[in-house]
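In the block that follows, a single chain appears as structure tokens, in the form predicted on its own.
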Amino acid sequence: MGKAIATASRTKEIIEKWNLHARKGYGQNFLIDPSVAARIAESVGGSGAVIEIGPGIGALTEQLALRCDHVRAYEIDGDFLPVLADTLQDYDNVQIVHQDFLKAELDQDAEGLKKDYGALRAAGNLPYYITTPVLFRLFESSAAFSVIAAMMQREVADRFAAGPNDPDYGALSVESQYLYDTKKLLNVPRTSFYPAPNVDSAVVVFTRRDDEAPDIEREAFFTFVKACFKQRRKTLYNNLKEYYGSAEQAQNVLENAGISAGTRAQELSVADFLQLYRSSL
């Protein structure tokens, strides 16, 4: 094995040698940081399977495959197989998927790899116009990843990490810290990237939780949550009169949970929504 493939120069050398240009359309900005590479896939390496969104020419699939049992990566873009079958011919453990993975049947794929390979774990450097979608479709999966590495746009990374009274503080924050311990690892410029992008990025790992609330329908919370934050300027009892169309209601899920008609939602942690949640059942 030579050079790691996220090194400006390796990576320049498979640009010329396929006449790869970054599309875009796909969000493709190429990782020419290994330490980066290899900060992330440290994050989730270990024994057993890991799930990678858009591996591109394998920069952090290589180190993943350096640090798991078995790599399973999804590529929406045709034109990438071949050069993935080049760069990544050392690696025996990687598979390449070439699948939008918003359409993949994640659920049916992820049991099959925790049933192989016993733990299982996801990354990526995610393409920003879809990092959200991308993330809450590994969130929601009935295989509960247990660790989720997610390279990001820096400003979303803020608001998955915030907590409350943060500016970035909101329905993603909450969202994602009911399921899942949420930290952000390490920020990465821009000048990390070629081409290098408009915006800085940061990576963000999330480890699963283990007490979520037996009693809760998740996506009836997630729903609650974002109406509790649809104007982050008006109080609470504003976006809930406005979510149950009722005055009076509103305000007595806010007196039944304790909290008062002023508070705002920013103001609020996951156990207080929760509490908060409870009251309106």
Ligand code: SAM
Contents of the next structure:
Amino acid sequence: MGKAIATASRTKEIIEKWNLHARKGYGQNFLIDPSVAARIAESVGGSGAVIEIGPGIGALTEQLALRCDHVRAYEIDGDFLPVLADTLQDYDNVQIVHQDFLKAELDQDAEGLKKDYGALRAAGNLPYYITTPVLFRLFESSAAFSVIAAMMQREVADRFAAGPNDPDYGALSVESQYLYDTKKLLNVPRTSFYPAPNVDSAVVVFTRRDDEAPDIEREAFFTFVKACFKQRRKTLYNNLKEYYGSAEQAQNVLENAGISAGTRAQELSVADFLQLYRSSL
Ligand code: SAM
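Would you mind generating the form predicted in complex with ligand SAM now that we have the form predicted on its own?
Now the complete complex, all chains and molecules, led by this one.
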């Protein structure tokens, strides 16, 4: 086997051979640091399948293929399909799906992989313009990914460590902290990509907790949390009034939970959200 795809020299060769032009609109910044690709893959490696978001020319896909039983990678840009068929020709455990990940039948696909391969994890050097919706999709999937390793903008990575009253704290923080233990694996400078983006990045690893509340319907709870944060500057009372379409119901729910009407969503911990949600049932 030759040089890793994630090296600067191999990436340059591939780009020249296929006359590729990185599309900014698709957030195309190729990873050119093989040790970073290897570390991401190690954190989701092991028996089972992995879903990858945005394989590009295969830098991370290759490392995943070396460590997982099966890789299913969703790529929106059709120009990469012949490239990937070439760069990943040595790996028979990779399936490339030409699709917008945000439009994929994720629950169906993921449940199928879980059935066929046992464990299911997810990884990606995420396109910056859709980092948040991609993470919401992964968190909200019925397939319950056991580990997710994602490269993202450093500012977004900070949101996962944010607690109540922190400006970065929001629905994404609450969902992730409810389901996952979160750790920043490493900071990645912009020079580790070609072309170099304008921001620095970090890899965050989410490991599924085993204490999800059995009495809570996850999807409905997350819809409720998002409604509480809908307008950050508004009080919980005002956001809930809009959510229910009833001032009386909003008031009752807050009263039952013992939370004052002037409180804002960003003041509540995950435990407070659970309490508030339970009082609404
Ligand atoms: N994984 C490669 C790497 O590490 O070098 C490429 C990473 S690049 C930051 C993001 C990749 O996601 C690009 O290949 C881009 O075309 C792809 N992409 C962008 N939007 C997408 C979407 N909605 N669904 C699937 N792939 C997408």
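If you're wondering where the values come from, they're calculated on a predicted model, not measured in any experiment. Between two forms, the rigid core is defined as the largest C-alpha subset superposing within 1.5 Å. Residue numbers count along the first chain shown, from 1.
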Large Cα shift (2 Å or above) at Leu268 between the two forms, core-fitted: yes
